[in-house]
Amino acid sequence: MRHNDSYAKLVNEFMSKLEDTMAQVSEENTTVMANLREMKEMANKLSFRADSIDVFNLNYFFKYIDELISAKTLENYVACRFDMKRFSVINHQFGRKDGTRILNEFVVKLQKGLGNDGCVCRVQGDTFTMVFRKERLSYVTGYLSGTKIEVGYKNKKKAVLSAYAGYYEIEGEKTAEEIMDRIGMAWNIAKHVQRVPYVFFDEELLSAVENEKWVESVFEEALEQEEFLVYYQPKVTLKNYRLVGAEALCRWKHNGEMILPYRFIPVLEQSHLICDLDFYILEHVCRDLSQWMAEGKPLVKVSVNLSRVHLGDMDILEHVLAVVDSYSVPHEYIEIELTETTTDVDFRELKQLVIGLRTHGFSVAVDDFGVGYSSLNLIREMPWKILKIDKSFLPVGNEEDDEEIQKKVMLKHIIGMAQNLGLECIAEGVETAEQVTILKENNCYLAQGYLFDRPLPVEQFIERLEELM
């Protein structure tokens, strides 16, 4: 059954009783029969209406697609799935009754913009599908990116509504179910993966979805088989270019093929499986450090990344302590890197974690500073120890280029701000001698990048460690 809410059930029951009544009425009673036929037509139309919003329901979407298929005009259309951004805020601010009215006005206005050749259909709640002619695409993308709806008649307040949307410019012979799958994929990528206003379905996206399904299907076994390998990228001091630390990075060797992180890390973050991988890496780092201690090798601090997904776990600190302490690794040899984009989670929860880690003697770093959505409060109010400057702030080209000049100015002020706040700075992604000179000029003496070393497998990293002996 494609879609059937309580409203549709009531309409269907009415239609059934109406059919029974018509069967009992004589054809000679023309007036009654005409009225019954009119009622049947009205009920048929009502069966495709949503229960509390003045647009069609999902049944109509499938019906509309089937009609376009029959008319052989399907390739002239675009399909879309969308849901409202932060609509719970609208309900909280104006109340559910006015929230429903606002939503109704938004979709009715959208429907009018499609003209008579398209439809908006409610899936459930604030989630909708739609079909419209390709020449209306610019209008629809603009409308869903942000439209003002008047809220009050007296105070004239307005609410701005926008949506996450997935689009499919229909090609070839497709069924309604195939179209639903495609717009669903695109919508899911827009809302949950890329966090952008909209995404268009194409073959590349289909390949990404197939990769996502494959990663999720084999991940658990790959973890059990220890297919994930820890690579260590050295951190150096620019004062004498000696190794002073490392970052633990993950590589995946599956059936002899090395699978790079971009193929599996985003997938795991979306499904929360990243938490299992993070603790797997932490445990393997601790196991290596414990072995190096037993063998009398020199130790350096190793940083391990924790995804922001962990911040939903109230016991995350206890879990970290349990892993590290099970290998008797001194806490000063572990650094936890938290990406700057953790600002989209509860600020108090993040602060509690950072304080807890520092209290137990761990270093804590802000990773990829400058590429997320942080405010200066994230830096000012958290007891970080390390600030990692993203490579996008390092000049790479012509010194006279305006963009390169801006990078130098921003780099100087980021380093100065961090140091004034008592933070150590490390630049990542260092690739040229010119970048080293700039860092030195700005009193930043910690760096990592391909200029010094690529991420190294354990055996090669041990060789680099032994150079310290």
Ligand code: C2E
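Numbering follows the first chain given and starts at 1. Keep in mind it's a predicted model, so treat the numbers as computed, not measured. Whichever C-alpha set is largest while still superposing within 1.5 Å between the two forms counts as the rigid core. Compared with the form predicted in complex with the ligand:
Treating the change between the two forms as two rigid bodies, the C-alpha atoms of Lys351 and Leu144 are best fitted by different bodies' superpositions.
A two-part rigid motion is described between the two forms, in which the smaller part turns by 19 degrees against the larger.
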The other form holds:
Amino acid sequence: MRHNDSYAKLVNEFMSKLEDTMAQVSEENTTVMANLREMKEMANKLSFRADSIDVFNLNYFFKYIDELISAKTLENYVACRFDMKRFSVINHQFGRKDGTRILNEFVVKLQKGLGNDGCVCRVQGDTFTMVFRKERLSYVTGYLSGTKIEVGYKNKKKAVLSAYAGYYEIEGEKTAEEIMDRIGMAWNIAKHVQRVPYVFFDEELLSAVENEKWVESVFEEALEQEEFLVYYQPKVTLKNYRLVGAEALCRWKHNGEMILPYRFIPVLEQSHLICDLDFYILEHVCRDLSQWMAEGKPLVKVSVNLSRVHLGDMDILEHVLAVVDSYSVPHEYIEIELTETTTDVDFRELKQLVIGLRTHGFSVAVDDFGVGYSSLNLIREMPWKILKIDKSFLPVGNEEDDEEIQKKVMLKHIIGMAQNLGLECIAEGVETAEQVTILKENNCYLAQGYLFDRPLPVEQFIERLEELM
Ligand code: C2E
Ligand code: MG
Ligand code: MG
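The form predicted in complex with the ligand, contrasted with the form predicted on its own above:
In what comes next, the whole complex appears, and the chain from above leads the way.
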């Protein structure tokens, strides 16, 4: 959708009427002609200049692209959308009036750097679009990643401004709207998802964004229709290879297709919808456990993954208790798997949750230990019961290269440290007999992995359970 479509149309009509009039007035009529020229200039400003900032507006961006399309030179250009990082801080520091002057200076300087071939256009507030020749790309990325701006005469005010930007190196025939969509997507990922200074649009991004939109649009109905299934992956003891527990892993069966977690969990985590899914899985696990109890089947502890997105929820513990207790499942049969956190706030909330769960008799595991930001504080300060060693610490093949030797040393010490601190260790992603040998050598007797079982549909898992009878 074009910005201010009807307004732009009106302006176009006005301009063509003005040009018709100019064509009818004789050049000798100098005063009238001069007035008409001035009116044209004013009309141009009114229609294509931004309010309060000395650059163009979005109408001009669309007009510019349309002209490049007509000239068939679009592929020589890059389009970009950006907004300023923490501009509210600048406004707060310098006051709104000087904040606007600083912003003005920033974009005017940027426009100058483009030469005569390109434009910077204000969308609204501190959000802009621009189009420029591909040769200017490194200048623009450098400029938007951080530029010092000074305004005023005496006591100059100085600020370093930077932006979140989405770029699209235009390829093929595209409409102005398609270009606008692409830079919007890239900008959104830079600002809200990856939190990096810039992202370039590519087709992979398009399919990721399409997948994201699709997941979000069908999720609620899929949940209502119970399209999500619990698969159970056995955990075994390496002493006699018997099943001693399981991890509940989510699968999504949609129109006959089985969709794996990597396609929907990260999307749901962004929008917090993951919380609904996690509780759905917890509820289904409790329902299964209570049914197995009623049928006199052997029971084992089942672990459920809770996303760290839950950490913002003050009532998370009560929520878990309410679900588990509504099915009268003894707490010792439920384990909660949590992953490490990255921020201090999350760390405190994670600690509260781990303590709370343990106080109520649940087992709690730190999942994927060793990837990401695992810190020793995480282990020292929280009363975990289990440490799940990530598969990246398991040796692959028999080669004794530096990396493999390093992994072995780390594996040995992680297991030793965990056990000395009173934690149980389980290795996940065990795929080979060699890995089993190494785990045993290091005194780790719990494992989960394809070597024993894949995540199993509930009926097959029950068969595995019944072997215990
Ligand atoms: P995770 O919790 O670390 O689960 C272990 C993953 O490793 C599972 O992938 C499992 O299928 C896979 N795996 C098990 N054994 C092996 C092996 O021998 N080799 C290899 N290469 N992989 C193995 P899956 O089921 O695709 O799940 C991926 C991740 O998605 C999980 O990692 C977990 O973080 C997340 N996830 C799955 N279900 C849920 C859920 O209900 N809630 C939340 N919040 N996250 C979930
Ligand atoms: Mg897990
Ligand atoms: Mg894991």
